[in-house]
Each structure stands twice: as structure tokens, then as C-alpha cells.
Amino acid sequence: MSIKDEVLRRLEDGDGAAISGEALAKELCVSRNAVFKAVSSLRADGYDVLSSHGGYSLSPQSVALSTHGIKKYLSDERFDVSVFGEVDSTNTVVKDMAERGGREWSVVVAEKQSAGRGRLGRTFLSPRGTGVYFSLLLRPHLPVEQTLKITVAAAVAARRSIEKNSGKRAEIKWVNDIYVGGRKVCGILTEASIDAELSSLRYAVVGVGINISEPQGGFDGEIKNVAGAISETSTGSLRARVIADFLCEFAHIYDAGLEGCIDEYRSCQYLDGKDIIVLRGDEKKSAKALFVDENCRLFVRFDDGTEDSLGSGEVSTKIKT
């Protein structure tokens, strides 16, 4: 571990308390100048390191993330967390890792994504400092037809983490989005590699993006009237807790059996009773969302009175305005 990483670890463990440069130098067996350079480098990386007569401390308002900063909130030691400044997509990074034999429960976190992706090829806005963007590698023993259960478990875990850290009610919009106060605050993208011969999964990658606070100037473009955030402000500690709580909740669900969270998934549906537009290829049809069944299919009633159950791989939906 570098001197910079060691200094950051001690500042994060201090929870805002100041520690002198002399004490840091003595503890790390380095010079005061080495500590000063490490602090300068941390500031350049976006960490809000304060200086006072008592020494150095990490501002409670610092927004930057670190591996140690996330791990200190993790009660489950199976996760191998790596934090990057910027990647194209955390899902892409983890899929490459999986193909090279990466370990299950590896987690890649990015401060920013240059090409964040959502379901059906949509983009996911991923600016620095205002959200969390991470992907988890799984190697589940599941038949292909049960892949949806992973997304269902991720949606429930995300909902729990968001409610715990925001104090606000979160609802799941079938199939993989989380809404707070009528606004989308989270998107989930599960991608899998299939063993065709065995009709089972080789691995699965669960990608999660959560808006912690609005970006400067607010959301714009196509998402202006849809996107929201879970907090007025974003801090590194809040972002770290959201990630850690998601991982712990997901692991708990995974260990207990993925089907065990389906009732919770069904009971927290945002679409129930709402007028929606069902999108299937180039076709658009108005309908009313009725309920999600035990197989996580969405039952709808179209304007002509006919009813149908929709699978997640077939269609997408949006709220009728």
C-alpha cells in the first residue's frame, strides 16, 4: 500500500478528527515531507483534506470514494472492492475480469463512467461525485431461465439500501429501476454469459447506478423530467454506505435463496394501477399496469380490454403522461 493510501486510510478512520503530520510520519515511518506530498496528492484526487493547528482531517463533505472507505462499512468480508477514477462502464470492466477468471464477489466502483449503460442499450448519466456506479461479479449455479431472479434480488437490495440511507420510501419500477418520490433514482443492468451446452450461467454481472444528489445545474435532456436523487447533498461517506449496504443486503438475499425476496419485490411495485405505455420493438400500446405475478411478469390491461402478462426480455414500459 502506498504512503498516500496509508494516509487516506488513517484520515478516513479518524471520522473527521485531526491527526498531526508528525504523528502520521512517525506511524508510517516516513518523513513529514512525504506526508505533505501524500496529502497534496489526495487533494488533487478530489479528497477534501483540511489543515488546522491539530493537523490534517478529512472533511465530512468530501465526496471522493476509496476502497477502504467502502470496506469500513462492509460487515461481509467476501467482497473484493476496487475503486477507479473513471472507466467506460463498470459492467464492461467486470465482464472482462470475469473472462480472465476473476473471483466471484469482485466489485468494481467508478467515480465516473464515460459510457454508462442501461437496459436495452440506453445510456446512464454517470457524473463524478453525485452518484455511485458499481458492478458485482457472480458465478451462480443457475439455469438460464432463472437469470431474472438476480435482477429482482438486486432491485430489492438497492431499495433497502436507498431507504436506509435516505429515510425515504423507495419503490421498484418493473423490472429494474428504483423510484423515490415519483423520480427514477437507480437503474440496474444484469448481463450474463451462458454455457449453451449446459443451458446454465457461466457468470453474471450486476451493474448498479444510484443518483445520490443532482449534478450541478440539475438533470437535463431526456431525463430532466424523470431522474431524481436520494439526497440534497453527496458525501463520500454517504456514497460508501449506500454501496456497502447494497452489497450486504444482496449477499443476504443471495445466501438465503433468490426466490425469497420475490414477495417483497412484488409488494413495492411503482407501476401498480398506473397508466403506462408498453414498448415492444416499434410498437407502442397504452395499458394499465395491474400487478407483478410470482414469476415476476407484469400483468397489464390494454385499452381494448385485453389482458397480457409481459416478460422483461420482451418489452419495456414508461409512465403515461
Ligand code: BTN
Contents of the next structure:
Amino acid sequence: MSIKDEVLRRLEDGDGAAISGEALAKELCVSRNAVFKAVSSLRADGYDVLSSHGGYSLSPQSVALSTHGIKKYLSDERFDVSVFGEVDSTNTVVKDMAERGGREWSVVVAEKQSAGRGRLGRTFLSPRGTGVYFSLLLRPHLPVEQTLKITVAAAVAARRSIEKNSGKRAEIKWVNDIYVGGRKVCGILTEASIDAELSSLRYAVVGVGINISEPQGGFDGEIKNVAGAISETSTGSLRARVIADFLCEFAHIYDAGLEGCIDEYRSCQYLDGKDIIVLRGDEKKSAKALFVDENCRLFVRFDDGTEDSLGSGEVSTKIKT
Ligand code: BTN
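Alternative state: the form predicted in complex with biotin, after the form predicted on its own:
The next block holds the full complex; its first chain is the one shown before.
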């Protein structure tokens, strides 16, 4: 580990308490100048390192993320977390890792994505500092037709992490968006590679994007009336806890065989009872969302009185305004 990483680790462990340059130098067996250089370099990377008579401390308002800062909140040892400043898409990075034999439970986190991807070919706005964007590599022994279980588990884990860290009620908008206060705060993109001969998964990548606070000037464009955030401010420690809690919750559900969270998934559905528009290709039909069944299909009643159950791959839905 570099001197800079060692200094960062101690500042993060200090939880805002000051530690003198002299003490750091002694502990790391380096010169005070080396500590000074490490602090300058951390500041250049976006860490808000304060200096006072007592020494250096990490501001509670510091926004930047680090591997150690996330691992600090992870009670589960299995995760291999890497943090990047900017990537095109963490899903793409993890898919590349998977193709090169990357280890299950590898996690890639980015401060910013230049080409964040959403479901159905959409883009996912991923600015620096106000959100968390990360992807997890899985190598589950699952038949292809059960891939949806991963998506469901991810939605439940994201909902739990968001509720815990925001103190607000979070709901799942079928299939796997998370809504708080009527606004989308989280999107999940699960991508998989399939072994066609065995009809099983080679690997799956679960990508999660959560809006922690609104970007400066607010959300813009077509997401203006839909997107929301879970908090007023976006500190590094809040962002780290949101990621760590998601990972722990997901691992917990995964270890239980991905079963057992379906009731929770069904019971906190945002669309239940709402008037919606069902979009299938170019076709748009008004309906009332009734409920999500045990196979995760959405039951709807169209305005002409006919009812149907919708599969996640076939349609998307919009709330009627
Ligand atoms: C959606 O809302 O349609 C899903 C959005 C998923 C966004 C996350 S952010 C991390 C990961 N990398 C991506 O490019 N997409 C997912």
C-alpha cells in the first residue's frame, strides 16, 4: 500500500478526529514531508483533508470514495472492491473482467460514468459526487430462466440500503427501480452471459446507480420530473455506507439461495393500484396496475376491462400523470 493510501486509511478510520503529521510519520516510518505530500495528493484527488493545531482530519463533508472507506462498513469479507475516478460504465468494466476470468464478488465503483447505461438501451446520468455507481460480478449456478431472481434480489437489497441510510420509505417500481417520495432514486441493470449448451449462466453483472443528492441546478431534461435523491447532501461516508449496505444485504439474500425475498419484493411495489401506461414496442395502452405475482409478473387491468400479466422483458410502464 502506498504512503498516500496508508494516510487515507488512518484519516478514514479517525472518523473526523485529528491526527498529527508527526504521529502519522512515526506510525508509517516515513518523513513528515512524505506525509505532507500524501495529504496534498489526497486533496488533489478530491478528499477534503482539514488541517488544524491537532493535525489532519477528514472532513465529515468529504465526498470522495475509497476502497478502504467502503470496506470499513462491510462486515462481509468476500468482496473485492476497486474504486475508479471515471469509467465509461462500471457494467462494461466488470463484463470485461468477467471475460478475463475475474473473481466472483468483484465490485467496481466509479465516482463518475461517462456512458452510464440503463435498461432498454437508455442512458443513466452519472455525475461526480452526487451519486453512487457500481457493479458486482456473480457466477451463480442458475438456469437461464431464473436470472430474474438476481434482479429481484438486487431490488430488495437496494431498497433496504436506501431505507436504512435515508430514513425514508422506499418502494420498488416493477421491475427494479427504487422510488422515494414518488421519485426514482435508483436504477438497476442486470446483464448476463449465457452458456447456450447448458442453458445456464456463465456470469451475471449487477449494476446499481443511486442518486444520493440532486446535482447542482437539479435534474434536467427528460428525467426532470421523474428523478429524485435520497438525501440533501452527499458525503463520502454516506455514499460508502449505501454501497456497503447494498452488498451485505445482497450477499445475505444470495446465500439463502435467492429465495425468501420475493414476499418483500411483492409487498413494497410502487405501482400497485396506480394508473399506468403500458408500453409494448410502439403500442401504448392505459391500465391499472393490480399486483405483482409470485413469478414477478405484473398483473394489470386495461381500460377496456381485459386483464393481462406482463413479463419484465416484454414491456415497460409509465405512471399516468
Ligand atoms: C435503469 O435505470 O434503467 C438502470 C440504471 C442502471 C445504472 C447503473 S450505474 C452502475 C452500472 N453501470 C451502468 O452503466 N449502469 C449501471
